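A single chain, nothing else alongside it, follows as structure tokens in the form predicted alone.
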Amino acid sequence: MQSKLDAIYRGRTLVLGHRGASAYAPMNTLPAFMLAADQGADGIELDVQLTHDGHLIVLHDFTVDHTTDGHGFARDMTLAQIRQLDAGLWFGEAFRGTRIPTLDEVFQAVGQRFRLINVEIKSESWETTDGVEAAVAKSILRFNMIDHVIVSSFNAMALRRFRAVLPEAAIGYLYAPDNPSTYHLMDDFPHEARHPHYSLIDQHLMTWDHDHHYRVNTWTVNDPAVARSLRQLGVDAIMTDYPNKIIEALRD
């Protein structure tokens, strides 16, 4: 697994478009992902969850209220209903008619343009699964993306379920300052990467993680000076809403 990651990172800090180039296009949409590729990003980060009829869509919030002209929980809607929503107009008139994509559509459109795609599983379930982990695994295999993905989640149990389905894929534990109580759930569970919020990163964390053979991929860094400091500390990947600005900041 580590040799696979070595081939992706190649000894340098990667720049990943956070939900695509989301400062310039509506988050988690094909225009945002394509723009991240055009700006030269090494990869993208995106969020996935299931519709009521079991389709894997790319959407951050559990409701559609924030980024579409619709209302309600995505899990209560069919894919056909999701397809009717405008996911671009909230961002600007130029994006009117943009739709929520499926993970398959993202892989098909830009999968070959990136070295790494970070697929974040959105799941509130700890005890049981709605099938999202298996759906992610099937999509990864369908598009032969297993050597170019890291599957991450705030939900440690979702990561455990995903590993049971597709043990060959790299996984990363995602955490923020407000969820330290869940750290212990991954302490004895093999994983390849840790995804802390950038405010948690210091030399001690970097030394410990690298000594324990974890890649450190951090979010969401939009300040060029902060990005340069994180690279100096040895961070493996930086997720940003502004891929072009962070790429320029890290240019030697």
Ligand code: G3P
Given for the second form:
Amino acid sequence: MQSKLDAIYRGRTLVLGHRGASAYAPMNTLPAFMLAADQGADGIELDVQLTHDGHLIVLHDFTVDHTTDGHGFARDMTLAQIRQLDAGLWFGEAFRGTRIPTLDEVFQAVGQRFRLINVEIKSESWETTDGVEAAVAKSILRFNMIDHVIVSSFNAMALRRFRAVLPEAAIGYLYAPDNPSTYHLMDDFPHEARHPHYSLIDQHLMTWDHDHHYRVNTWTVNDPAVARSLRQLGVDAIMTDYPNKIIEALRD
Ligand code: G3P
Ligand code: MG
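Next, give the form predicted in complex with this ligand, keeping in mind that what was shown is the form predicted alone.
All chains and molecules follow, beginning with the one already shown.
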């Protein structure tokens, strides 16, 4: 598994567009992902969850309120209803008519343009599954993306379930200062990457993680000086809303 990731990283700090180039285009939409590719990002991070009828859509919040002209929980809507929503207008008139994409549509549109796509599973299901893990696995297999994805989540149980359905895909455990640590749930569970918030990273963490063969992919770094110091510490990938700025900062 690590050799698969070695082929992706090739010994340098990657720059991933967080929700695409989300400073310049509406987050988690095709325009944001295509712009990240145009800016030269090595990859993207995106968030996925299930609709009521079991389709895998790319959306950050559990409700559509913040990023569309609709209201309510995505899990209560069908894909047909989701497709009616405008997911671009909130960001700017130029993006009017942009839709929430499915993961399949993203793989289809930009899968070949990136070295790495980080699929973050948004799931509140703890004891049982809502089916999201199997849906992610199917989409990865359908588009032959297995060597180009890391599946991450704050939900350790979702990661465990995902590993059971697609053990060949790399997984990354997400954690942040403001969410209760469930890291012990991953202690005895093989995973390839850790995804700490950047404020948690220091030399001690980097040494420990690399000694234990974890890749360290961090978020969300929009300050060029911070990006340079994280690279200095040996961080493997930086997720940013501004791929162009961070690529420029790391050029040399
Ligand atoms: O995957 C990194 C980052 O996206 C996690 O937080 O809330 O932006 O999905 P959030
Ligand atoms: Mg995310």
